[in-house]
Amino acid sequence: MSAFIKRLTCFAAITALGANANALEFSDAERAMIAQHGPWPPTLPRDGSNAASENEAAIRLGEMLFFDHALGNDSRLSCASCHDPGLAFSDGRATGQGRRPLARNTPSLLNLKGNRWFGFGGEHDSLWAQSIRPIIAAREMASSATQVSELLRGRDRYRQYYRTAFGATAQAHAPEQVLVNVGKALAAYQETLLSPRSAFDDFRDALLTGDQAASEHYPQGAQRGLKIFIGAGRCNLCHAGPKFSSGEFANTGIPATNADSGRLRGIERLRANPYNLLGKYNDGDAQQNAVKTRQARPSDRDRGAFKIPGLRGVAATSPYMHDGSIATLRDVVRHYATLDAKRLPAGDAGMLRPLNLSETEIDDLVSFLESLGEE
């Protein structure tokens, strides 16, 4: 064999080795767990408690209202003031800022459709009820049913979309019904806010279809982080499914306070809320869609449990945790890696435990989390 052919053969072997060097091996069990985090985007059912769900006129009305400062008491704030589209519909602050400072971090509004609970304590059982709360909350927009009704009755463009969406004019409805319908229109708009596909989604699909060439584009650090996420880290026990959230509540190792006990107080507020699914504004059958609301009862095990957030686009939503107390994604991973088990309730000790990750493993897990969406 000539020297040229030997060099050519060697080059081909090195090239082939490089093409496969980035792909890790995943077991059948690991592939099955990865499969559960898709497909994306998902097919989600409309909200049966909201007759305006997926209604085009309601979506358009909700979008206009979302950016309208007149929805607030003195035209200082709109929904977008705290939920900035440029910040993944969050605000980049540790805790929110309405008319007065708020106690909790402002969550992203992406991927809310199909959720069962809303708010860090699950104070609301529908997206439309959650959308009403900041409008009338004194610390936030401080408006009222009367003011909202006057807004909807006074603008031609709102009158047109309202009548198309709800089958009657705002003048024909009592102020509280107009307020509820505004919440339902806002919810219809927010249901359209979905994270784009991510590098993880491309890798997941390629892995499941056996497309080796496509799967090799996914960074090796992210692959190692994915193995930790579904393996030793057990992160997928809480961050499950296509949205990377079970939709329920868990203790995070951040101490509860008397001012914010999480799900414990959240259930009390849920049951006292006149707009919950047990009330008269539920457009569906409460015997079917309000079962979990009816069964919700506060228990001491709910103290310090907060809503498990979805992780899609998580790199764009710092700072983190319900109180915004952790600044960066790496700090969040380090929090769970070095968790003090003594600070956890006895009932949670089996679920939440220190991950004991090395610095390299922390890097890998952060790389994976960053692959769930653009920063």
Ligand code: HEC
Contents of the next structure:
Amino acid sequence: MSAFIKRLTCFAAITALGANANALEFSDAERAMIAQHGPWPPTLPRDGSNAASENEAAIRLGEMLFFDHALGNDSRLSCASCHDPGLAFSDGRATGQGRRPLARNTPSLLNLKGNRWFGFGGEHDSLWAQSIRPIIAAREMASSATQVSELLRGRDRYRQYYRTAFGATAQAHAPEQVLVNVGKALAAYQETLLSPRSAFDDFRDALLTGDQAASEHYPQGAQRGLKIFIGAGRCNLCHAGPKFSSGEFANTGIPATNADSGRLRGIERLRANPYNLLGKYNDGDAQQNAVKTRQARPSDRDRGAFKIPGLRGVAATSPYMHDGSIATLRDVVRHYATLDAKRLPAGDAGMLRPLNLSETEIDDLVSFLESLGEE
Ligand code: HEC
Ligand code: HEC
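Output the form predicted together with this ligand next; the form predicted on its own has already been displayed.
So here's everything in the complex, that chain up top.
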């Protein structure tokens, strides 16, 4: 055999080996869709509405405040009481437990930088406004602008950072301005919280560069689940992009109680909030960054729509959905597999439909979702 033919045979053998081994075949169309779920970590824009976004002193101040029980009235709760760093900044409960029980599940705080809406109903249009809410909400930390400004004026360790971050002392600012700046410092800190890279990211990158050996490390079940996610399941219509969320709202047929109409009430609360981007505390140009807020009008099709959550690290943050009503990832997938089409609003009916997945396909989707977590 000539050397040339030997090389050819050898090449064929390697190709055959690759095809037989772990990696499934992905079409060009599938590759293009998978590419959209990266790269990770992403480059995310700083928040123009928050002059303290990406400011080192503000980040440090926000981190200290996040863990400080003194931020709550009578020192009972800190942000971390509910958003536990050991649980991806959620709490493992179905619904939050403040001074009184809350109606909603406590979401993870990872990957929030660059998002447009905050809260399950999009009650807030900035991370800093969302961060002010629990401080003054009676059911949560039950504090006030006066108490917060006293804390910031009184503690040595806060004085220095506050002045560096905001260019003046807390004494020189009115209590409400101090409260807003505390929200902005908390936001600057939370913007630094990102999910680590996952097995999915390694697979995605290997697939795009044609690194066959590396892509074989990714479990076959997860690869099959990925195909369903971007294919027949059409999960990526809503769980889009590197964060696996379009950042918008949808109705997934989880019964909305009268008490929680989701985005419908969310828009009303957004518009009524004095700290929204149309208000005086927006550090950016409202002509540009408040357009969506100005346009938001409640309409009946928002009833029962909730914010589409990102799915990175989702295996670590059970239970699921805005009300914590689904205990496991398997049950979430089962929910999609057996949707009651009658519960979906007419407009969304084309996006979601019962998937009639087999048990193996459900397992595969779950393996895929698990592969979005820390390796
Ligand atoms: C008593 C528990 C509790 C405390 C204390 C608490 N949170 Fe939350 N947090 C929640 C719950 C529940 C939600 C969901 C609220 C909603 O959708 O209306 C939430 C939502 C959020 C969100 C929105 C995330 C998203 O994906 O849109 C942010 C940001 C946030 N909290 C930050 C904070 C900060 C900062 C503090 C401290 C100042 C804090 N939280 C204190 C329970 C809590
Ligand atoms: C029409 C948009 C849409 C589609 C399509 C969609 N989802 Fe969702 N998904 C949502 C919304 C909205 C929620 C949150 C619902 C709530 O809070 O009540 C959600 C929640 C989830 C959650 C729970 C996350 C958490 O932290 O609570 C998982 C897991 C999930 N979806 C996976 C999937 C999978 C897998 C598919 C495909 C079979 C899919 N989704 C298709 C909109 C969608």
